[in-house]
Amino acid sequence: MSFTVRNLDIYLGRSQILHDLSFSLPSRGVTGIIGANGCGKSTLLRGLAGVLPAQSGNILYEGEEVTSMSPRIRARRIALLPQSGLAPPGLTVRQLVTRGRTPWLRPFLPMTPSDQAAVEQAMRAVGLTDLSARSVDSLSGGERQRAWIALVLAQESGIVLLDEPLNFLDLPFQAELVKLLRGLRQTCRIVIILHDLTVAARLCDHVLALKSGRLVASGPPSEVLTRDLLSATFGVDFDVQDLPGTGKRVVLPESF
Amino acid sequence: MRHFLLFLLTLTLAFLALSAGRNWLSPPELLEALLGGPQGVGRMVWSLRVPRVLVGVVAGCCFGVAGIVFQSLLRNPLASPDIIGLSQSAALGAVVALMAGLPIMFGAWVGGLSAILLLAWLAGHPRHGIEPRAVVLQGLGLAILSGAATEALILRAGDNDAGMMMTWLAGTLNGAGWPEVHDALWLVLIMVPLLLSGRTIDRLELGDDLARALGLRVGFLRATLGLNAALVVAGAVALCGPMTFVALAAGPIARLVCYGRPDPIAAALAGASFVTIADMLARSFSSMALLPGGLYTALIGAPILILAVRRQARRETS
């Protein structure tokens, strides 16, 4: 399952957001995208998902051009969870997760038993089986984010793209979600936009650092989350420390 | 199952509407009139009431289904065609066509389609596409503009026609006969894609990016569904005038019945029931026989809408 980006340029309107990006994603595990606000992280994720057109360059999934796949086929291979999900009022967890089966459904026909099984499996994976009949608006922030993640898991794509899923969550919810995502990396390939660099160091197997729409670095967290590369990416200096004995790396701006 | 119950309700109301009027028919009398052939009461029922009820049912379906499609596409329970100016623009086109001696349906379609193209162009953004909130707000302005232009045209037309046209402008089935049934049958065909769009509009409510990532051709679907719904609602306006509130209220009623999901078939049936009830009331009170059915849709629709919005708001805050 190769996923390769070559010389990618993406424009929004007339302004160029991404400049000549080239990288390959590892075949399994979690890839984190880091960078300052407005550097094109979300645009890159939307481009990888095929929901934005690329002006030039290639996005290749197993050698096939993502932007020229039919939307349904593409949706069976690549799932995207946008930053702000709109849950229509009153929708239950099960109904929301069911929406993830859309690319697999035959027009006008109900879900098959295998669709049902995928929905159950996704809810089990995020630990929401007991809350499946609750309405999404009544959930806590962490539970709600898990419900959205179950939606993209139910899509059963080879690759899952998550746009800042940890945003606006309290620390306990973040910890819960990081644990969930670490568990998921055995079974699916995840690309995730992260703000917290300590979380990125803990969660990711591979990190892409972006600055102003250009790739600054691409590699394992131990090589990308370093003082030099981080200050090149964000324009400020960082303290980078490995906690002795745990293998955890702590990354904080020096000015904190 | 829910569709079947709503269908039964519509059917029952339609039969009630066939009995209703200045002289009420009991069920056996109605049956005899319907089966008895073209003499006496049978003739009155077949030539007046049957086409009127049929046109009302189809027009109600049109308003209902177009209402829920627009509310869903624009993610706003207020964004029905009678609020965002499509009904008013279709009415303007119809009045112009009437005065110019052109087919009314043609005029209404030109009016409705120009309105939706104008709104899409005004609310379009080069980076973010069409902004739903801008459509609603600019549509409010368009509704007032088209309404004023129509009234000016009607008032200029002269005394004889003005009263009749003002009644039509409030929405009425007066004058609906077999030729209108023929037009209505075409509208039934045109609304089929909307009736089948339930899953699509449900997915579009999740937001454009997610809908795209789930494999929907978002731009194409929004454009075709919007144009289709505009055609359908303009056609209904040509049949019976812009019946106030039907398109606005049918959506929330359908969602109440269908666990909050946008269900076009339920909305169509709700709209049909609604118009049928209103027209029945308009015909039953003989002293007020001149009052248009659209007045009753407003009288019934407004409280229903308020209740629906209140219920939804309460559920969201609890």
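Take the two forms, find the largest set of C-alpha atoms that superpose within 1.5 Å, and that set is the rigid core. All figures in this text were calculated on a predicted structure; none of them were measured in a lab. Residue numbers count along the first chain shown, from 1. Compared with the form predicted alone:
- A movement of the C-alpha atom of residue 90 reaching 2 angstroms or beyond is seen between the two forms when the two forms are aligned on their rigid core.
- Core-superposed comparison between the two forms: the CA of residue 158 stays below a 2 Å shift.
- Treated as two rigid parts, the chain shows its smaller part rotated by 12° relative to the larger one between the two forms, based on C-alpha superpositions.
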The other form holds:
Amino acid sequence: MSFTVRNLDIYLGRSQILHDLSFSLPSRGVTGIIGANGCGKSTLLRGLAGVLPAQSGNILYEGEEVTSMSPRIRARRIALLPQSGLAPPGLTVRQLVTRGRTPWLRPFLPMTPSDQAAVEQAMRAVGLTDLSARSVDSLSGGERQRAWIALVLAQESGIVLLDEPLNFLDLPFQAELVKLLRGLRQTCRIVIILHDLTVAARLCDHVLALKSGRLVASGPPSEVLTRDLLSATFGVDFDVQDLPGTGKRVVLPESF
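Instead of the form predicted together with its partner chain shown above, give the structure for the form predicted alone, please.
Here you get just the chain by itself.
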């Protein structure tokens, strides 16, 4: 399944946010998007999802323009989790996660056993089975984030777009989510916005680095998460080290 961006320009109002971006996503695995606040990461993610139209250039899924797909077909292929979602008051966790099945439901017919199984599996994957009857607005910030992630998983799309999903999660659940994403990398394509560059180094198979709406670099973490490229991306100096005997990379600004 090819997913390709060619000469992409996106504006918000009169302001150009993305400038002439061109890249292809790997057919499997996790692609991280990094860059300073305001560089266009979330705009790019919304463009990939077909939520924002391109003023020029193309976003192609298997050769078809993403924005030309019907919303139903697009939702079967691409799932987007924005930074913050709003659930109607009183909606339970199970009801929220069930909404992820909407693109697959047949009109006027109840959910099938496979739909129910997808919902149960998604809640189990994020550790929310015991909270399925709780209202979403009664949950902690981290629990709500996990519920929204479960909705996206229940959607069972081939491409999953995640905008800073580690926000609000404490360390144990960050670790669980990273483990979950590693497991999903074999069956779907994940694009994730990350601020923690050490997590990006260890989780991602591919990294896109943005600065002021332009692509600074695209490639494997070993080639993108380097002192020179990170300095060009963020405008500060970085300390990048591989832990002896593990090959695991630690990335921090030198001022830390």
